[in-house]
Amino acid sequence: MKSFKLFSTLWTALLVIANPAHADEISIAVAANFTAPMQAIAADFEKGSGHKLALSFGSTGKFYAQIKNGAPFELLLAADDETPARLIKEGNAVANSQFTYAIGKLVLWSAKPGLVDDKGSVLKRADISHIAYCNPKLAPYGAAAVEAMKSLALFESLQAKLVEGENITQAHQFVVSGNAEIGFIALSQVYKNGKVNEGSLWIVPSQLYSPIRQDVVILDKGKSHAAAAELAKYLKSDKAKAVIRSYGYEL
């Protein structure tokens, strides 16, 4: 009877071990740009707390129909800084959990070396048949390169080559598969700890465009989970911070 005891305690022991009162899982929606620094972010985050983190990358016009909709996410990390403000006045988010964890650049890129000029003349060549864009009307980046070259003042004159993708990602991945020679993507998805991962891009002036003001807001499912005050928390520690700008964004 003792032994059985015994093993009763020291079972519970090892669950409560394995299973801390702390940890909790929360399901989060990011921006498709922040991709990789949020899987970097999210695996020390994991480590350091015991938290786990489901994440879920798209457009944040997506995201946003896919919450007003009844999506069990518990954090927004927005490409944009509208759409937070918009759910916390609908009564989806929690009031002041918004703030910007990040500025985006926006950048034309190419998967050739030595194809884009620094200047963004390639533009204007008559050889580029396809540029790669996104979603202007679900991504922030999507919606900053219309602006952008409706201030160069080529879209008209572009609309017959321009290939649209539903988010960032597939942007990339147009230009990446050769159906489009270049594309307007975030700096962070070809950029890397001071240098260009491959190919050749230019950085668009940002006078441009609107400043990518990209922002998290604590949902109102959320607001019972305590990982999701700590992460929003971590993003402005000094280590996540190190993390966004290896990938070229401005804090």
Second form
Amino acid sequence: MKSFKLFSTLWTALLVIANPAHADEISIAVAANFTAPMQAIAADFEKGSGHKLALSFGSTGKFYAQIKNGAPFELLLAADDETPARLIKEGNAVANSQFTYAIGKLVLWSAKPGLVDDKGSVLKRADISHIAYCNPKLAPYGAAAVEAMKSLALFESLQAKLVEGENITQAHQFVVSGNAEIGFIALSQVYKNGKVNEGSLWIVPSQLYSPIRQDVVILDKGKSHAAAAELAKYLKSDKAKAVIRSYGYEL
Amino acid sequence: MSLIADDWSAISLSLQLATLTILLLLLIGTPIAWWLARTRSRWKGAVGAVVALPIVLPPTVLGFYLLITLGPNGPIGNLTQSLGLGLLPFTFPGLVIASVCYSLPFVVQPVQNAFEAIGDAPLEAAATLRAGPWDRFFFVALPLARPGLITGTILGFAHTIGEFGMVLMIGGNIPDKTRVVSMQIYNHVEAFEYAQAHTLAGGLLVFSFCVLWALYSLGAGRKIWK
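Show the form predicted in complex with its partner chain, please, the one above being the form predicted alone.
Next comes the full complex, and the chain you just saw is listed first.
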């Protein structure tokens, strides 16, 4: 009996520790290309609101499948605008909660300084043996890369050189490790505070591909969490927008 | 649901990969297993641990290190480039080398156990009949270790067919070169082509079951193989 009392006291204490009065903990699915800015935004948001955010990074297509199968995410920051719309249509997300938080920019990048010129003519060089990109079926940046190569009438001739990452992070990894000389990735991966971190790049002109609108949506499981709506609102704040722009996104 | 051309090409690629891998593994793994079974060297523990690493490490870790070491800035990448072989990631030979590392313990360990089970007696008897070290290995040890060799071959082959994480890391998903069955299943699932994914995944499930069934039936009737 005594040990039961001790146990229940401990249990109550545990519940109290785990559930502070106002702070909420929510899980957020974030498109891989938005990893770095989201970490910065989350830190600011946590400090200001007292809520805790559990961030998962990955490809939007995979998140869609996981959410359809009951994954415990409250918010989705997708890499496109189709997936959030689809989730609303299929009843897995809150209607009217979708908006564009960032517009992504596609770049052709090399870890080597001076390799990529500002017209992208490096694509035509014979001594380039591998060009990294990500799966166009799964990742919007992969689809944009294919579109851009088609606009340049280079897609057919480059086909044999393409190596495909499962998501944009892996495409970046192929280039960083030098296994692919150049690759199509997101500007946000190599850009911070208004300048390129390393290597050389060509910002692919936006008329060569359809805009990569990245939308956020509150998921069904986020309905009952005030923190989900608060974070969505925070993404529209000037402070968050400044962070998003500093990573090379348009807004 | 019938298979599309891409699926067949992935299946054929996986079979080629597993066949080549297991042939190389028998060539490389058997001497390692023999050394591990017979040596009294203080390095035995360390070598055994290195061989067993792929059992413990996630395939993505192996794949990541291979991507770095086989890449243009890595030691093996430098070697293959200076030999005029080019770089191995994103190529079929690269996948073969990766698979050899990945499936090594699945061949070495059963073969090593079989060698250890032979004991000293048959080898000493052969030595008294003037069999040299090579004769003792090829005509005494190898035939006696046949159950271990068969187990190792089946396990190594099946394990290579099922590898995924490493192919994902160093393959680059290139049709006819590095897009093996497990990659193709993953692509189908990610693209919501569940029907095609089911056909391939179901096939792999039946295949794996048959392989293990054969293996365990074999274990029960080991005398037949001796």
